[in-house]
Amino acid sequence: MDNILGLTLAELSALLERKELSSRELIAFYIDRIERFDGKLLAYLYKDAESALKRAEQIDDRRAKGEKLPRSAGLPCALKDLIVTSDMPTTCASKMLEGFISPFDATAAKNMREAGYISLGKLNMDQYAMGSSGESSYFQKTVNPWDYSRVPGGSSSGSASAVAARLTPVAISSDTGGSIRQPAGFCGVTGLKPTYGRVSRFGVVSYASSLDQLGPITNSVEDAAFVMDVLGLNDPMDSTSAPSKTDFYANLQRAGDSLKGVRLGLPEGHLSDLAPGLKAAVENALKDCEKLGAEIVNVDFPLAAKGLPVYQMIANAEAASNLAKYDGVKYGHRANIAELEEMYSITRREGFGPEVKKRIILGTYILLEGQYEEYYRRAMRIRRLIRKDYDAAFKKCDLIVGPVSAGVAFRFGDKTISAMEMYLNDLFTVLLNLNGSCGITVPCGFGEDNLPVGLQFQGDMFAEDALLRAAHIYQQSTDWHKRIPALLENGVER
């Protein structure tokens, strides 16, 4: 059964359709891997093997009766723990929501279930998606499967680690400032951040509403396109939801094997100050793109240096507003205090972790009457100018390409002493969220300490087809995405 690990979702789907593999066998295979390896990796916060196997048996029975099923029926998946579900807890890796079960399902979870995907569980994350390393989770710290002393990145720490370790073939995650793409780069997997509005956010616990976007973390671009045909559906429950587009996978199959005529824009300065091994891997990837026919052109982002502070102003302000509802009255953690105002205060003090508290305090300050114009409004004006920089860049190129991070995965504790060092992990990712367009990270080699390196492609608004095509053609010319980390089982490498 180990040969399953090298198969794409489409190949697994074909095996299920031909009845050469049962859904129960497939789900049991992944449950076994979770049981064997997740004790070390700590990627999952919640697992329900019994329910997953029951759903698999139901799908097998329907298939045996000749019922026409969706092509993804019987395939496994997992969800980042901020996508609400009525059958599993949703905690956002925070004490504030410990044990909380939603009365309804997020649209993304509902769409995946209706398409036949079987959820293996909920995946760990930075608390309320606030972090770049996975270290702010209240419950546990997920490790990087390539080196257990290293972080998997954040905030989608459990998602990237689980996909890299093949504890699930796909994780549905969120990206506010790089939370899909950066951990995908750290863990050597593929992470797609779709255009804002492409995937419904209904039922997703918000960090920063104008920046958040759901997307898949998978082992390949092909798998990402396969999943997007389910995720990328219009949703009347989400006022920002875009018109449906569900033929990403079919279009990808017509991608060909050449990048001839594709102009890839390399932002000025994006190869400066990189770790040497990472820089070499990215430069080699750019040469491979040229060999495939692409033209590398220089593009300029005059306001790139403003990206991080603008992102922090907007994200923290929106986070402070979104998290104001956690007061101990409606749901979630509640301090055992009789006096109302004191109960509010102690509930939030106990329920939120240090990183979340810090961002709420900063965001509240930014939104104060005397500071709003100086900080938030100014940040929104600069955001508009950053979008103009993207418009200018896309007149010179079809896609933008470059590193997803300045270094490989760092050791636990290395950057927690300096908030600025941690925030700099998002240097190459936040601009895309401010612009609202699409981007994808694919593995492109190994850098320092033989750790994975990610190459980031960025596309224009709703340019997922072109983005997926170019990333897929590059990926098919390499085998980096087929590398699987050696995992430890009872202290023994397997």
Contents of the next structure:
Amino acid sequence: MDNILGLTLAELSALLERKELSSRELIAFYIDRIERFDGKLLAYLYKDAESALKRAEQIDDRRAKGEKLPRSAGLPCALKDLIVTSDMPTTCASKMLEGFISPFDATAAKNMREAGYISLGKLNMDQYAMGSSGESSYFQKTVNPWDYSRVPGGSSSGSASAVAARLTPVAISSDTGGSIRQPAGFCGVTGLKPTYGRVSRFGVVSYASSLDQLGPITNSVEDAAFVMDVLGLNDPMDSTSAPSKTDFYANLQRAGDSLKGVRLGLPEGHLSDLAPGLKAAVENALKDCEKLGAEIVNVDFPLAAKGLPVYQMIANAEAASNLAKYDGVKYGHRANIAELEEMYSITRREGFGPEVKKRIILGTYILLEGQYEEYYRRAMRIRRLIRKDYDAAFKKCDLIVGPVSAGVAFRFGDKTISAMEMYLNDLFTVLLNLNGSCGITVPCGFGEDNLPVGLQFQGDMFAEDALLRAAHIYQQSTDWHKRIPALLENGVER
Amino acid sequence: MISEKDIMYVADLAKIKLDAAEVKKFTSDLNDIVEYAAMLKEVDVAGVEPMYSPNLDEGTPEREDVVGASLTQSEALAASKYIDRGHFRVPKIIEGQ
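Let me have the form predicted together with the partner chain next, following on from the form predicted on its own.
What follows is the whole complex; the chain from before opens it.
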């Protein structure tokens, strides 16, 4: 059974269809791994083995009867805990939503279920997706499977850790300022942030509505494309939802193995100030791309340095508005206070963690009359100029390439990381969310302390096919995505 | 400069009760962030339209206003802990009887 870990979703699907493997066996295999390893990794906030096995048996029965099932029927998946589900709690890793069960399913959850995916559970995250280490979760701190003293990155901490440790082959996650791509880099897995509008946000607890986007974290680009065929459906419930696209995987099958004719734009300055080991891995990856036929060209983002403050203004203003609904009146935590106004303010004091409070206060400040024009509207104007920089870059290149973080995964509570490093970490990811286009992280080697390094490709609006193709061709020329961390079981490495 | 008084005013608007230590910390944090954001003033944005969304420059798409399936009252209320006779029960709002 251990060879299951080396198989793609498409290969697993073929085994299921040929009845050489049952869904029950496959789901039981992953449940066993979760039971053995998640006690230390703490990637899952909620798991339901019994329901998952029951669904697997139902699918096996239907298949045995000769029923025509979707190709993903019986495959496992897991969901970041901000995707609402009617059969499991959704907490956003917050006290505010502790125990909350949604009366409906998010479109992404519904689409996955209808395609036959079986959810193993809900994955830990930074509280309300605010953070880049996973440490702001109210419940637990997920660790990095490559080094349990290190953070997995964030906000999709549980998603990246679980996929790296093979506690699920795919996690549906979200990326507002890098929350899929950065943890994917820290954990040595593949993380796709699709174009804004590609995946429905209906039923996804909002952080910053004009930046949030769902996407898969997987063990390969091929698996990401396979899942995107299910996630990429138009949704009338989300007014920003793009037309349906279901040929990601089919198009990837025609990718070939050459990057000849592909121009990869390397942004000015993106290779300076990196940790040396990480830098060497990224430079090797760029050389590998050139060997595959790609041409590396220089591109310039004159406003790159403004990206982070623009992002902070927009994300926090939108967060302050989105999180206003947590008032203790309808759902979630309510403070036991008899006076209404005080009930609101104590509920929010008790229900939100410090990082969430800070961002709401900042966002509310930015939206004050007098600050609104100066900060919020100005940030939205600069955002358009950043879009113009992207448009100009994509005239010179087909995809943008570079690091996804300035250093490898850091230690829990590490205060020694330079301000510059933290700043660069965000610099590499937030611009893409401001533009709204697609990007992907793939593992490209190991850096400091033998920890994974991620290579980021960025594409134009709705250019997932070109993005996935290049990332796939690069990935197929390496075996970084096949490396599996040694996990601890009862103190012994497995 | 953002003062502690400003933070208390904003916290009141945002309906989050802060203690004195938090007011102090958030005052310092917000001053750092806003000071950092001052660099945005260097950018010439004359004549540039704000980009509120990556893909809605054409406006928000509309659909026919038709009634579709929706949750029943009991389904909608099932996730709440504060239900009384089919309503959300809240602390008393109006003084007197």
